[in-house]
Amino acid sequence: MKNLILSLMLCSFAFSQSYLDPSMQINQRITDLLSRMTLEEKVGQMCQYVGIEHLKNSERNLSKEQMKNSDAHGMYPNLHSSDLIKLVEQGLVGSFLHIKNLEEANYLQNIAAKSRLKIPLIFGIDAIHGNALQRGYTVYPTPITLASTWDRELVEKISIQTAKEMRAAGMHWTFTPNIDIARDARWGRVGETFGEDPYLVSELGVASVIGFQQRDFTEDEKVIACIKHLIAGGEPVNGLNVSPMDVSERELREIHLPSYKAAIDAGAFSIMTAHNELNGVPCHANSWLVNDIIRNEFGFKGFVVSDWMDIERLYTLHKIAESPKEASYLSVKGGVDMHMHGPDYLEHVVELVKEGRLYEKDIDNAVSKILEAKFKLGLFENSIVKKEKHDEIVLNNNHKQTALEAARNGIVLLKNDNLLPLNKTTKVFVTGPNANNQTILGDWAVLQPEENITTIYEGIKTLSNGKVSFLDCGEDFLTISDKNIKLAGKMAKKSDVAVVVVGETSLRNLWNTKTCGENTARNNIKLVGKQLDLVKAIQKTGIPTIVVLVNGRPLGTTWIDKHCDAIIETWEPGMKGGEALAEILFGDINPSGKLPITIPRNVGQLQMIYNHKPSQYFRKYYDDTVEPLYPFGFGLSYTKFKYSDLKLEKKIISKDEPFKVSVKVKNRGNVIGDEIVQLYIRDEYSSVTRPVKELKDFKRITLKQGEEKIVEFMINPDKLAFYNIAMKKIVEPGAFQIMVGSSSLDGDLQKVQLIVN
């Protein structure tokens, strides 16, 4: 009898609360739920905290004073983990980030189910290249490596697979793609981006959003994408993260905003604002940027989340708010819907509403979009994930194969003096600080089980049929000993070829010694420590020397380019990076990656971009060339491709008329290969200055030995348009140069003229 009464009570509860009925329209469920929520419960949905286990770890290992002053850990000296659990039970927490595992995710959802309205939590995580902040998941190459594939379909595929592994881990929301335009090689987060070009970043950003969300993210294998960081974080004035940006509206609209417009059009449902200030206004309080442009002009329908502790920084750093409460006010008025992360925000916002400075409708607007996300994700019906599903999906063979494919296609051959590919019987000597460790994983990854990773040394050793010798010279770039440098030279002499693996490390477990990644800028782009001494000692022996770079940003390796026989840029190729690199070394795979960013010779050349204005190099340096070390779009192959017969469907068009461009590409070598055909456009004369060339399309093709294909591009008028003096986007009549080829280098491009009436 008691069970029957309980059952009837539960049915009555569910019936009386219509928002729990999955057959209702989502907008009806939101309206019903909002009507039942107190002001405190509404603002609670706007609050995000770090995970309980993460918090407990800091409570164990940090003093109260350390927690108070630790920006990286961002813990709460006045809020114990047990107090945070009580907030969840009261329905005053909307989201968590930094959840360690599925068990913690399910535990927190069960706590949330005890709250008055049973609103589930949404869990966010920086799944930048796979769900790599948790152990045992597929770690794909970092975004800069993926950008080197120039492969929209592959990026979408990886995003789909990452979403599946995230949902299997109880995660729902990824803080990616980073669609910043990376225009400063000193900046530590270059490897987290798709490079320097607005069009390439837009295309791969769209592919990523589509992959994660699958248009509507309404099934349990999809997640919400978060495009970030709004705006211009990739061009800080001194290369340092958080540094201010002063840019014109023209540069904003031509360089930094196009990727956001494209991602919003693709359905991106969340945006993260940037650490930096823009033209004197911090992005976290910039209503013109968030409300006027992103929401009203671009039509963004989702929710905006702050970056780590950046609402507080309106008070502590930027000094535009006289108190934390005022900072909360400015952020809400500036269009930010969710606070990452920490206490006091709820109390401040509730007080502001009760004082009449904020309206409850402002809160309803923010909360409705957060609730919409939770309803669409199906969290009200299925917030708990079964372990069986987790084990079936995570790190499956299909996902590992995709990680391998991405590494193969993203590795860039920068130099080859007829040394590569190697014969598998070649005696190979391997050394270098990045040769046999997990630096290949890159930033936004924790150390993974060793059996899941193939290091570069392991890849070479596995694939080689000859003798492979190895010298462990240590992983710390600064402490490579003179003894090991001398020993490396001796060991190299006993081999046919030497492979020296150098670069940087972005690994988060080495936070105090890492040289690249989040919050790790540099004042130069040389190899750190004694790495170049190691390379020189080996090259001096006369043994053919291959330098393999593992790094998350461009490095100025001018001496190596001049003296070594081959150079391979792997970037950060992920868990299968060693296997992919070995396949390329021995010729099982023909390298096909192309640079998504210009490689300068030294820091004095910065800013160095391919799409510069005509006057940028009118004058020359006294003490160096103005030419880059390697241009945007560049990458070698083991075969040769010939471009010919560039044609326009029409040589004269009206300004609103699309047109077709075609070119013949032939594989003149004796091995199959992939080529990335790149199309650039230049407006020859215009009312405002225009770049010397701009990427407008690209296609990745495969050609067998001797095969020839006609590659076609359809160009719509928008690709000829720019912002005129009145900041109106138009197509001006006149001559345009259409260029197609293998890189942005003038000598690699076929050219033809188009006239617009």
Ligand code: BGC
Contents of the next structure:
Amino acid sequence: MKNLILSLMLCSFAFSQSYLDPSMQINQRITDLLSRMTLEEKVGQMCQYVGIEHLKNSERNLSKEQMKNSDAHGMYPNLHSSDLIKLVEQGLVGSFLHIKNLEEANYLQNIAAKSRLKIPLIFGIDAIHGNALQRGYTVYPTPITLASTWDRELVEKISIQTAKEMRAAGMHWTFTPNIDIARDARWGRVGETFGEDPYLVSELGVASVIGFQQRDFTEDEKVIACIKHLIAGGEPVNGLNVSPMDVSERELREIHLPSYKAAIDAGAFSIMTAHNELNGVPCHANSWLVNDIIRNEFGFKGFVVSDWMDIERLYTLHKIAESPKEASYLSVKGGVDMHMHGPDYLEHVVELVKEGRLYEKDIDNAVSKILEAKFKLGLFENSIVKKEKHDEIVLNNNHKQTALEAARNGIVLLKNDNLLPLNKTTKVFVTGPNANNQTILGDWAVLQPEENITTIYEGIKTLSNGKVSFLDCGEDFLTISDKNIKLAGKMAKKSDVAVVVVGETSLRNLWNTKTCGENTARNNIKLVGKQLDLVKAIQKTGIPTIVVLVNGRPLGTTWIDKHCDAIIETWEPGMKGGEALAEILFGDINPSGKLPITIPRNVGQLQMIYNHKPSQYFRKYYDDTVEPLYPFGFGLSYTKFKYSDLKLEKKIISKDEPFKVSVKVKNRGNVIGDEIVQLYIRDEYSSVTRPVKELKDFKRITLKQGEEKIVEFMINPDKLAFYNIAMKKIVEPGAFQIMVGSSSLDGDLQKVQLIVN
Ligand code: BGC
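What about the form predicted together with this ligand, after the form predicted alone?
Everything in the complex follows now, all chains and molecules, and the chain you saw is the first one.
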């Protein structure tokens, strides 16, 4: 008995002093836990695998050969799902990605809880616009639509709500925000970015990080954000995902790195390295990028995860490693802390430490940060989630309302020849491959229960008091039949207006036929297949034609712009997209979105960006204009805003003095509307060339009919700075143009000169 009491006392002493005691400081808990871990257990924490259900699915449906040759599926030819479970039991797995549902999450955590040290698992998932890779969650518009709202608070709110839904599902770590700067319309991933501008991307990236993590991610409704993909993959040489990037240090620092610096300053706790190489060194083995710049210069304190199979690709694709083990070595040296995804890495890293090529202290360093995440997320205390709480939080009315608000504010009206808004009694004909399906969800979503989605056709039908006719012309862009094209013309003639819904599809369930999204680049930016024929047949009838675009990348719709009466860019407006679009069509909502990316006319114009250098359009094309189809920052409203009285509080400032800019904006129309007031600068003369304009601030305001407001911006002088010839960031004295207006187009901007002494 005495012995029993003694051992109980010892036990409780050990507990109260150990990493399992929540009252201990997190750094003490980490030190204690590390001291108890074997090398294998430590490296196990650096290993991530794809979820068991995903694996089982591949095991059921793929042949051995397919498993070996397809890197898009979750599969391990030499590791069966049952063996993976054993690894979890042995405490040799740190993380999973792409768990299917709450049941799978709880199942795996319960197994981890049986391991020697009971270290919980951290689950990562690409919840980039809601927890949309699982079924039944709120699916917000994709980032490119969110960026069109230019609304920091809204992006933060969506991230907070997504975090809640994720935690309710047992997920802890979202692989977003994607803060790549998208500078090539051919690239399939434009839709998952915030567009082309470093400042807009930084602002919305920061808003996401703050929303997901809410400072320290220490409660059970917060998740860790993962900023990605370090770096420059948004400008691939040929538009293809993974292609190499050769980019000067100046461009890297001025275009691609600022969003990372901003997100790191906002506390982002994880970073994903990019598939691509940077100036000859793959990002997964780039110590200069990860260790020197991100950690030492920018002060990043969190952990770095590899992207899908990219450590392996140092060997199989980039050929800078002569074996898979060498690839693992280069990635650890290159600053990567966690391997996504699969077997062999554990054995490699353990061997490399035993051989003395890697130091255990470097492993401790990587593992500490992963453990810190798990401690802060509270997973050691509670890793199991409850169904009741899940059902209360997920897809609640508040979240659905936010999804609707985001779609309303992100949809961009590109053209309106006095046709919109429509009267609700108008007879509307609706057709097009994207009119009545889930393409509105965009990439990184699985098909959702039908009842959760309002398609565009459904939205129009619900709001209209007139007759709505619909032609299902099929969802495949390539196979719209001539019969249906003809029929569409006939049906249009019997209506007052036609709404043709065309574009792209990024849906993952169409992995082999989708036209946009991850790994789906294009060599042109025209409408795919027979979509334009369909539009032409309808327009030819003389019935006013409204083209609604559902797409994840800019499309050069020049013919449509010339011949159709109205064009609405919805991007990928999410589960409530159809409702929001209908409200805009019928004037219940005044459109207010503005483009976060330039829309070129055709692929030959690429690279087409608004913040280009002065010489970019010095010469012209023989066969086309150098103007974009729609400029960055552009978007129409049902009202007109008038800008006047652009003023500087002081016209001459010293180079470290903040300055105030004000402008008067008036709603001259007779409907309430939101305007996005944009501020650009240009350094008039400088020691190295500078862009013709750069966005430096913006404000979204609401004005009632006839109302006017003075909009003020307080600009910090570092917004005038650039890297000089010696690559030192400085403000050079001289004249700057300050431009404020409704888009990046010169004609839309008021201008005033600022002198810096
Ligand atoms: C993508 C990442 C994503 C990862 C996990 C990769 O193919 O590049 O953005 O987070 O898969 O789904």
